[in-house]
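Okay, so here's just one chain, in structure tokens, the form predicted on its own.
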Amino acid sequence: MRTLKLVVEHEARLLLADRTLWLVSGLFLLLVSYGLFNGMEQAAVKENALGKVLEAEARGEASRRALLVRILNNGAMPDPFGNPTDPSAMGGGYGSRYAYMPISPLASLAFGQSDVRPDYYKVTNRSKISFIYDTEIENPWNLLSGHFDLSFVIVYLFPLLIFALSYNFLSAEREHGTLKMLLSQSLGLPTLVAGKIAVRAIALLLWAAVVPLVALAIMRPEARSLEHVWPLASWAAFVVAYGGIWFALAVAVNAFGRSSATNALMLVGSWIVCVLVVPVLLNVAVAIVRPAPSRTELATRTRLVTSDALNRNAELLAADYQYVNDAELLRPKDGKIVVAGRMRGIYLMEKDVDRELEGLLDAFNVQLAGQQRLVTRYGALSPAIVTYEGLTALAGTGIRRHLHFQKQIDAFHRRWRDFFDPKILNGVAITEEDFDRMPRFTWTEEDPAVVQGGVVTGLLQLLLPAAGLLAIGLWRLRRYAVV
């Protein structure tokens, strides 16, 4: 240990004097800071948007309740398109409520696919097509754009900075003729390698794993709660394990005794394969093995089913507005109200659409979940995939949390329809008590055991290859030719 400490101190002085460590550390700190700043900014934007939506919902609900009281008690005349006593209006867009997924306090660390997957939906008694599948998340602009966040820095750029410091830590000593002199002392080659790697690992992992968490704890006090200690520690563990793979690779490459130029080519080539090529090939393979249902088919089926539903309910949809000649029809009487034929027809049509397309809509979520399972199973082929999946899962921005949100939306949509269905079909007016009984969305977080299991699996998928590469490096060091 005393010899290792001397090697670490000597190597640190050399790197600082050479300014290499200063330059790489400065660049890395700049990238980490910018990525974290972007993540915090985007998280704040989404939080503000969600807050405004919920505030607007609360104001609208209070306004509708006050109007309903005036209609029932003072005989106020309701608006035909904004009648809080009409179940078809309250179940539709006029009285709708939002289903939302709270922004995780750790979302700043990895923004994931939050820019293309909404955090809230306006749930009505209409078909799910109208509020969930009304956007094309595979739009090329959405896929090509995105945000430069901390996870991007860690997954894509962190390995390159490791290479910048480590590609020639042993080959340069050999090429300069100093390795033989160093090993003539009471110093073993593994100890020398361990000391050189330790300096580089401590310097870079400090910026990658410690500084972001400290900054997050300062900028977002809610992230300091006890419930977030484990996710933060796991996030740091993923970064350390991911860095460990690339440091172990640098040791293995240097241990083969090639030139510094060859080492650089081998390391960059490995980065290209693991970070760029394998994820693309896996994505193609997953799309072939578990293809998602065609959105063209969904659009075509939707048009056909809607057309059939329009024909079935044509008589109701073509009904005249009776309240034009008799405004009293807008007022409830003895707990009953006349639901306009057109509104009843729209509701029945949307219900038919959902029933006919339920299987196809469920297939999207089933296939997406299946694709995610394949990525989790074979993602170990690329440490970049494992790390990205782990970082986004811990930050609450991963695909699995969104699928969990999707299930809760489906359940809330069914409860919303079940509440208004008998009222619309039987012409039952909405009362003030109904405002309190109307379904309200309540978010339920993912099962912590599932998240923890994914973290353990991901860390093992990173640590085992790192241990294997390190074992190869130590094996080759025994046969290393000093001259």
Contents of the next structure:
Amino acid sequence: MRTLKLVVEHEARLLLADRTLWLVSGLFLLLVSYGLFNGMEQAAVKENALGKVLEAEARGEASRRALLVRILNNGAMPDPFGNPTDPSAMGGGYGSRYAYMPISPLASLAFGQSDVRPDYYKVTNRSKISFIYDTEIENPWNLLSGHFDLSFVIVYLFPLLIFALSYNFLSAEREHGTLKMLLSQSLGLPTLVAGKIAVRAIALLLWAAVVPLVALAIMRPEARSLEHVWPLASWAAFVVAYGGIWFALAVAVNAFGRSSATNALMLVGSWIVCVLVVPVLLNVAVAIVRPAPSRTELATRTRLVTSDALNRNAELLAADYQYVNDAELLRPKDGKIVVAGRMRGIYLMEKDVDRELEGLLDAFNVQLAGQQRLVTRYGALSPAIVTYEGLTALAGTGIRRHLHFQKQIDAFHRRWRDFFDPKILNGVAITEEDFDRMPRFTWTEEDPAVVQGGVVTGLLQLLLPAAGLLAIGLWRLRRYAVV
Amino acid sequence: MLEAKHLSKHFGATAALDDVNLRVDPGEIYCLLGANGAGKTTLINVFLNFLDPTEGEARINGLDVTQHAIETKRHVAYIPEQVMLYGVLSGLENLRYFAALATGRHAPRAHLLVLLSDVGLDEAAALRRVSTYSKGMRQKVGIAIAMAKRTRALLLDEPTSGLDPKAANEFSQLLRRAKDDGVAVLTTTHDLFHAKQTGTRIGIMKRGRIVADLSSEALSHTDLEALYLQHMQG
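Instead of the form predicted on its own shown above, give the structure for the form predicted in complex with the partner chain, please.
Expanding to the full complex; the earlier chain stays at the top.
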């Protein structure tokens, strides 16, 4: 241990005296800060948007409730396009409620799926397809390039900075001739390697795993709560384990005793394979094994089904606008209301569309879940995939949480339609009490056991290969040619 | 103290060492002479466990170097032909690190400065970055590192290479003092004069074999030169 401490102290002094550490650390800190800043800004934008949406929903609901009371007390004339007593209007866009997924306090750490999947949906009694693909359209440029966030820095850039500090940590000693001087002392090669890697790992992991968490704790006080200790610690563990793989690779590559230039090529080659090639190939393989239904087919089917439904309900949809001229007809009488033919027609048409497309939409979800299972199973082929999945899951922006949200939206949509369906078909007017009985979306967080299980699996998928690489490195070190 | 028994090292079909038998006892300075590629440095590298022998064994203080790699290095100090150090550190800092690795603790600064002064590096030079040193100055730091280790055996691979005549002479005196203190020294050299002046025994290596093992006292400079040339030409 004493020798290891000496090596660590010496290595730290050497690195501090060299410009490389300062350059790499400065660059990395800059990237981490920028990624985190982007994440915080994006999370703030989303929180702000969600806050405004919910505020508008509450304000609108209060206004509709007040209007309903005035209409029932004959204080106001019903508006044919905004009548709170009309179940077809309230179940449709006029009285709809939002289903939303809360922004996790850790969302700043990774954008994940929040780039392409909205955090809230305006749920109506219309076809699911009418609102599910119609909310929060992102800037296409952002969708194309992705956001520059901390998970991008960790997954893509962190390994390159590890290489910058470690590609020649042993080969340079041999090339400069200092290795013979070192090993002529009572110092073993594994101790030397351990000391050199430890210093480099501490230097970079400090920036990668500790600084973002400290910054997050300062900027987002809610992240400091006890319930977030576990996800934050797990996040740091993922970063350390991911860094560990690349440091272990640097050890293994150096232990083969090739030149520094060869080491650099081998490391960058491994990075290209693990971070760029394997994820793309896995994506292609998953798309072949579990192909998602065609979006074009969905659009075409939607048009056809909508056209059929329009024809079926043509009579209702062609109803005249008598209510515009005589709104008094829309006032409830003895709890009953005349649901306008056009509104009823639209509802029935949307219901038809939903029923007809249910199978296709379910197929999308089934295939997506199947694809996700394949990625989870074979993602271990690339530490980048494992880490990205782990970091986004812990930040609350992973695909699994979004699919969990999707299920809750489906359930809420069904409850919403079930509530209004009999009222629309039987012409039952909405009462003030119905405002309290109308389904309200309540977010249920993912099962912590599932999340924790995913974290443990992910960490094992990183730590086992790292241990394997270290074992290869140690085995090769025993045969290392010092001269 | 240093012992080679039927030591062979082959690189493919080439025998760098071929059945070498050698013993250097405490208080002896064994100078190995030989042309380039004769196997002198290979022998040193085997003693340092930088190379595994193909056959035979190398022992330091009675321990096989392949089986007790770390332990045997505690008993031996090494000076290579070209002492390579950390250029971004000063001579003093280099000595401090290598001496600490050898002894397991940091020596006092004053003691290290005395060691450097003994080999001809004053304090101003000792505090300069090694990247500004000449080869001779680096060699002096290497000698100081070996001295700091205070071992019972020295392995020297052409240690005076790059030293000016005065420094080489001072180094010879250091070696003689070490011999008087009972240190066993195995040194390789091309310098016949240095070998005769410093060594107690002289070996001549050719194609991996020790072809002559002579007592320095029984030889004159001329005899040694003639003998050496005879072996090289034969």
